[in-house]
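Single chain ahead, by itself, as structure tokens, in the form predicted on its own.
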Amino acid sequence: MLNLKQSIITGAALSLFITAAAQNKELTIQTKKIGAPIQPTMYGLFFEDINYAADGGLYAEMIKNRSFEFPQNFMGWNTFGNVELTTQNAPFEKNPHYVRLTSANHGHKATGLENEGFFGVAYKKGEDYRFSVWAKSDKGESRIKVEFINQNNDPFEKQEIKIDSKEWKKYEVVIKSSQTVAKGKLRIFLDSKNGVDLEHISLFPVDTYKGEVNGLRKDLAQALEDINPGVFRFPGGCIVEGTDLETRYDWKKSVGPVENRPLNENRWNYTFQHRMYPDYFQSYGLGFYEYFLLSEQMGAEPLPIVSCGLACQFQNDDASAHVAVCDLDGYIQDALDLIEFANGDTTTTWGKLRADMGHPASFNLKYIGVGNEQWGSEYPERLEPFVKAIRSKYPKMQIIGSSGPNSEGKEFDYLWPEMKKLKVDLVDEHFYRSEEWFLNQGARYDKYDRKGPKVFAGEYACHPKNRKNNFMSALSEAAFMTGLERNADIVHMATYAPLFAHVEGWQWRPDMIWFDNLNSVKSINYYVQQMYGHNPGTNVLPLTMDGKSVSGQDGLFASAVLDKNTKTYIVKVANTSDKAQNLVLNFNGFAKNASAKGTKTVLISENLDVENTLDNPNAVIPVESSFSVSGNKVEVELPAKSFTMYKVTL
């Protein structure tokens, strides 16, 4: 059952019968030809840090810059009095940087810094926040007091803490908002004459997602498990390459206590200079830990990619910039070392962190994906010895080769055949077109190889030339899944991208989920993914009009699949052209005496430009009607400019 905010219409339950006029197009599902099995990865989710989807979006933590390690250590700080910058016997060896506050020597001054927070640090009436930090006194007791500012710059809640200790030690304490304020600072004051080391300075809200203390914003994240994900690939994208090497994302430097996780340059700050944000780092503390306790959380298979040693080919054309091939071997140790941290008894060294880190049972990790979009020969010629030395250790492993940046073209037909060649199980296609190449590919994959690797489709969006998340990118997208759907014996894993995007420090888009600190609001995109991801069915069911699979005949783009578990057949009928069409369902099988209930779900729109944004966050939802079913051909209307699912259970 969809998991949507939307209208349900019931009651009327719309009779949808039996006998069809002549001139009505009839789609034919053979209801007794059981087709290729639906994998359960088949729709899910592909996560790249970009548009500030980390820190500053999922990943809950509220301060920027909590230690100080920017390359400009204030920035997202102001500080006031004494404050010293130090890293003398810092307690965090990989974040040695924190900060000392002495006394400003006077009754009517004061020592302290604020923090600015994601375009502001916003705050939610009766909502709890946890606020953290390493502390020391430099002697004896020390108290700061912590303050949460409004936009006047008013403090409207206060608290203070003792610090007790002359050793490092974690205090915490948790403060209830009494207003709502959309763009606030976190203030720290020293309230006493001696002086006080602060180091890891956090602020998350209590309520998290399942509760982590390290967690996720919960809004956020739950919108991605009413997705209902059977794949969740992670961290990226672009960033696994890095701009250059020292800045791929390295996943080793991502787990373990998350005080002690380095900074690293967020590959996106400067890549689009036309929307630059230079305080955009990744503070990992959305690491590869988090990444996979969320894929289990949510139900979806964890899929991380790690570096092929080949930096972002986009923007390093010297060879040099590389990992030679004869220098892959610690690459491929960090691979091997990947599946041992998601899959390891406790005894082996990996598996003991995941361990140590709360999580002893395993991860089952059944895919690892190895490079991003690289292409040439320098591509297949750096994965060849991760395959070997993956298939080696661990034989069971599904290994996801790529096609390249393009989804056709001089290196996507070269790179196919050298993934044959090594043999992966899955290529990972990309596709970001426009709504016209949606459409002209509805039977892309009618004729692929079935002897070959299997498809993933790793990251696709329709992109209209306005380049916003309208009601057309979205039916594109919904017309050309039915022929991921119809072909699910080679497709076995599709995933939208980009995923996040904040309003206000965006790069790219469209994306899937749109934010600011307060509120999100899902795309119309997003609905298509959620009706397909709660409706993928068990199996395929072969469905055609007049003897064809139906991929854009008049507009139409049609698939089957029967859900064997609750006996339910689902059938997903797209209609882009501008008129209305005149349908018989003729569920091939079905006794001409049969009786059933069904629903039928609709998403439309008039306005083909409109967009779901967070002023009007059901612009178009899916309407939901119930309808009954007596025999075994079901006449209906399609809407111009339209999707539709009719669900039907005997």
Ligand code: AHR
Contents of the next structure:
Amino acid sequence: MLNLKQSIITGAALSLFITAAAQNKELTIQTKKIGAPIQPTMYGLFFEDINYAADGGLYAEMIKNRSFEFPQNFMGWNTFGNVELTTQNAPFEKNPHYVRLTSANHGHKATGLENEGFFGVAYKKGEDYRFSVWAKSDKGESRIKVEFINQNNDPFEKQEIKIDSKEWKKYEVVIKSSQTVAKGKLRIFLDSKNGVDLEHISLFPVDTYKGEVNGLRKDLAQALEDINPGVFRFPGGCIVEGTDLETRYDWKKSVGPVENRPLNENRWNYTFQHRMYPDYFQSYGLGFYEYFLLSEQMGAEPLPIVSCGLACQFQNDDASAHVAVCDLDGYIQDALDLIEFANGDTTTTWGKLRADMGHPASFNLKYIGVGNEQWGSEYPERLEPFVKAIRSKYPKMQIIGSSGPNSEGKEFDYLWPEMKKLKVDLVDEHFYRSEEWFLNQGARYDKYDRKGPKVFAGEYACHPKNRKNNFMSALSEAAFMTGLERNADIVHMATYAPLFAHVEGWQWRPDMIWFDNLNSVKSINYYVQQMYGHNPGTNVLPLTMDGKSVSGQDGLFASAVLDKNTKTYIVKVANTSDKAQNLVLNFNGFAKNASAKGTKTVLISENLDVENTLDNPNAVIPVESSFSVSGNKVEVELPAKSFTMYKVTL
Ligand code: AHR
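Form predicted together with this ligand structure, per the form predicted on its own context:
Whole complex next, starting from this chain.
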């Protein structure tokens, strides 16, 4: 008989001990029946420039409208003295506007401009910032002064730059901040009699993710890496489609020298009248090269989505808004060229550009999505020529098609068979649904056709009525995801959406990571993704209760996997009911005298509406404790409303 004292490792593990006694509920894990492999892409990330996720967010540029190309050319800028907008002999043809500063002609007057940043320019005490500008001085040497301004309008850092050439040239200085300022400004003024021309005025923290110069905000990119994503989908979302085709995401505009990437409107600027952001644009500074690089740096498979020639169907009823099927050649060529950009030899046109940008090696692209959230017959008829062209040139490329914007219903039922006919490799499903929906869908994939395309749950999130990232939404997702895991033979990818939101600039919620200009917070939903992302296993193990998979009986949801590499058995169990439940985990196949150490990680809250916020970022986080296993049965108590992961390494 078990010595109870021996089995208790920590106080937190009190509820977990080994027993041979029969229990009324037993989860049987068949440890010797090693099931389907789990794809390394299983748990990933969906990125879209919504909620200021790119400019003003992940992309670390602090200056808004740095090239004066917003339709209102001085949007984001405050000018004083003699500042003129011009395009004469512009250095960057795709961003032709720049500013000419001339003397105010009086010792007590000044010429200059200030940038308001994205909801302010934020500085951190002790941090270095790289200011850069393209400039020329037609009439001999001139000087500008760069100042960091705090919320009291005090300049607290100053740096002079001499402009010593009549030719356009890049000037750069690094300035250390002596203050932390949440909502400051950047001011530049002319400090000489001679005037100066300025273009592409930029300010980045030096300490970006992996130290890249045109880099990403470190805390935000690190949060992505910390999920251990298997796949990284970009650039969206509806942004792929655009409000009209003119404003669709055009990857070719997003590569090459950053100064010459043209501005694009952001499709989310006017979408919701109650959350309208007329200053929301895409600089394309975070472009396809940067997305591929980030994927590589995080160890995730890149998954770009390209336009199929349909502008956002929510926003365009008229057929003339879309490209006719017979006119799709340019779009198809864009998809083929993208594959060449990612993988092509450096002697190819697009492979050479990738090499010129700093990455001669292939990005090893394996997946491409065509169309985002399209529906109706207009979608398959456009997808078909893409599939033919991609298959013929790149037969190994995995192609992803869409099942529309809904998790079920007419469009969904129409598109799945169409995707099968077209033999796409994966079908992208989207579901933003209530807690009830998620808890009713635990067995969603149990009956899916095993022979057809695989599933990419490409956008999903639990939407409670108040649209908060609350605990109950995270628990519902955790419970639902046991069904993804159990069906990993056909579910090959899943990505929560959207990823980021600026607390002052969001259009859509819930979102996985929230931030302001200084700090960020990981939602409880993030921690669910992280628990799965770090513990995907390599193979599914059958797990049953009374001979059935556990997908909602008594509010319980469960799945089990084996990580062959580490010989670790991982069981994930959500108790969504209102009462604590006692269970036995029966590791069928473990020796009767098995002995091992295990860890248990619990996400739990009595307050179902609680969220992690910038002020209280750790309201609910996973808590880990250890336990020991002896024998093959482990008795556990699952608290009400909890998600628990048990790991045993033999
Ligand atoms: O994730 C937000 C939006 O939801 C995506 O852009 C779109 O694909 C879906 O409708």
